[in-house]
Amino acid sequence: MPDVIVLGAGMAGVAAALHLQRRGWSVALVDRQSPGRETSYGNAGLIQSEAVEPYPMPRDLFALFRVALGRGNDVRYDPLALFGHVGPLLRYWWHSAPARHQKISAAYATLIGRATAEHQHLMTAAGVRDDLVRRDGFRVFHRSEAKLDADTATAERLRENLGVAFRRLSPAELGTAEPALRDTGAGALHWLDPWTVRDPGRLVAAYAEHFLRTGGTFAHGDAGTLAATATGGWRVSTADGPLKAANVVVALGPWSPALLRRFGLKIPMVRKRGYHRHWRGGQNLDLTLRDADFGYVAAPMAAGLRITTGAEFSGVDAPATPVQLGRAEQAARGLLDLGAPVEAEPWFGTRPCMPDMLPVIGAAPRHRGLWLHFGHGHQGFTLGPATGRLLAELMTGETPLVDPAPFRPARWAR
């Protein structure tokens, strides 16, 4: 019988399993799919050291009306599904007030500051090949000089306060760095220290393979079968039979609140759907490029050039509506020769965002042996190893690498 069952084999779950295993725990990892096949697969492949401030909701009326009228491509919503999002979104808006956001960012930065180092520890242990990861940043493309000036001012503040490194590129400098671009606009901001991954799902799988090589176990199973045992532990059904353990970690991303509601824990979550598709062209793009005006990221991947979208608010089981991806494709064709799509249909998945923009890490209130590790928003791929270590330290009674108080589950689990 394992010491702990970890539900969810995305970046957050795999990293938590590895860190617990390093501390001598016997760990069973359970998921309905193979490791790294959900949201951890479908992102832009960025390990972001510059993202020290989570993205707040706009507070001014002009920006809110622009979103409401669908003028931009960063956010799209289905009016018929909006009612189900209103409560968490209002809380998100409340937490986006400048004073609250500043306090949230201070806590968030402690995790982001550990992201690349914690990934490197796991990459070294797992023997991840150098050609999977680049360590020379990514660029943010702007068509408007005024918006690039505003972005630069933010970058200068972050450099002064937190040492975040960047370089502003003129249109000519951008053209030299990326000769495949048809338009260099007003130039770009080059964040120098983030890492980019050519196959995000492959990185999660590499971590999972290391977990298995060093004694961990993996089973296909349904997290919905989780139940408390008569002896005070936990049980879950898998294809290999039932698993029991004294402890269980819920690392199910956007599916976590639905499972926890069965145990009387009502946790609000902002669920953002995102899309991506690979294109056979665009292979001459050197570094990952975010188009600030059209809310997408173009990322060179092993499978082709991946175009990823912003946030869509739709029903939980709504069919795919890749409107943002279509707009992103049109904008990207003005910059690059995309060629034909690789897949017949785009991929889509859901990002789990908490109303206060901070992940949920720690012990669930009133439930012995139940631990929570989810709600990383757009940064689960970046933060998984750092938050996985923090969770393992809390579970083993070690001194945590950062102050865990801002991330405690009790702030939401009522």
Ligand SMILES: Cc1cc2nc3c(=O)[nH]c(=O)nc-3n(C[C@H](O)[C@H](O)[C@H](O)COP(=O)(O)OP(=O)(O)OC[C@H]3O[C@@H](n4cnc5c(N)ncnc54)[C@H](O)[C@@H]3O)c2cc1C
Given for the second form:
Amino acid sequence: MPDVIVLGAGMAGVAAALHLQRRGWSVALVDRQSPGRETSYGNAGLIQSEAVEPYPMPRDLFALFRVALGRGNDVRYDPLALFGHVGPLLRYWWHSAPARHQKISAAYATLIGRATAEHQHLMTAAGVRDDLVRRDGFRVFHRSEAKLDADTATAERLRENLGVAFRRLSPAELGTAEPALRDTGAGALHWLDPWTVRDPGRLVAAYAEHFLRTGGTFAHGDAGTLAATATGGWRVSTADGPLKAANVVVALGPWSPALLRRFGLKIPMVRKRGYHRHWRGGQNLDLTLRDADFGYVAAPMAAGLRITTGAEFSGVDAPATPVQLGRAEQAARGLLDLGAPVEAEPWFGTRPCMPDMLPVIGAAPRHRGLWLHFGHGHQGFTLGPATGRLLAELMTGETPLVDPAPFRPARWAR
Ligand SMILES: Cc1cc2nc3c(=O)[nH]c(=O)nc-3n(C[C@H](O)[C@H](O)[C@H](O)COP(=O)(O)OP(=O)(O)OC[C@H]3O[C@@H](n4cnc5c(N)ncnc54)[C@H](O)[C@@H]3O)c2cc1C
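Please supply the corresponding structure for the form predicted together with this ligand (the preceding block corresponds to the form predicted alone).
Below is the whole assembly, all chains and molecules, this chain first.
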């Protein structure tokens, strides 16, 4: 019998499983798919050491009107589905007030500050090949000088307060760095320290393979079969038979709240859908580029140039409405020779965002042996190894690497 069952083999689940195993626990990882096939596969592959402030909800009326009128491309909503988002969005709005956002950012920065170092530990242990990861940052492209000035001012503040490194590139400098670009606009902001991963799902799979090589087990199974046992533990059905353990970790990303509702825990989540598709051209783009005006990221990946979109508020099971991806493609074609798409249909998935923009890490209130590790929002691929370590430290009673109080589940799971 394992000491713990970890439900969910995305970046969050795999990293938590590895950290628990390192601390001498026997760990069984369970997912209905192979590791790293969902949100942790479909993202932009950025390990974002610059993202020390989580995305707040815009609070000025101009920005909100822009979203309401469908003017920008970074946020889109389906009016019919909006009702289902209202509760979490109102809380998100409340937490986005400048003073609250500042406090939240201080907590967030403690985790982001550990992100690349914690990935490096796992990459070294797992023998991840250098061609999967680049350590040269990414660029944010601007067409408007005023917006680039504003972005630069934010970057200067972050450099002064937290040592985040960047360089502003003139249009000519951007053209030299990225000869494939047809338009260099007003230039770009180059965040120097983030890492980019050419196949995010492969990185999760590499961590999972290391977990298996060092004694962990993986089983296909449905987390929906989770039940408390009569002896105070937990049981889940898998393709290899039933699994029982004294502890269970819920690391199901955007699917976590639905499972926890069955155990009386009502946890609000802001569900931000995003799309991606690969294109055969654009491979001569050197570094990942975010287009600030059209809210998409163009990332050179093993499968082609991956374009990922901003946030869409749609129904949970709504079919794909890749409107933002269409606009992003059009804008990207003005910058790069994209060529033909690789896939017939775009991929989509959901960023599991908490209304206070902080992940949920720690023991569930009231349920002995139930541990929560989800809600990593826009930066779960970045944060998984750091938060997985924090969770493992809390579970084993070690001194935690950062103050865990801001991330405690009890703030939501009442
Ligand atoms: C378009 C887009 C771009 C992004 N870009 C970035 C980026 O560049 N950098 C970054 O840091 N983050 C990025 N993110 C966010 C990041 O991808 C997520 O925060 C992160 O992947 C969440 O990881 P997770 O392990 O919590 O969830 P997931 O990766 O979704 O893992 C959850 C797992 O639970 C499993 N599961 C669900 N239900 C069940 C069940 N009933 N039974 C068994 N298993 C189940 C799933 O199969 C899945 O493997 C992006 C997200 C999107 C959508």
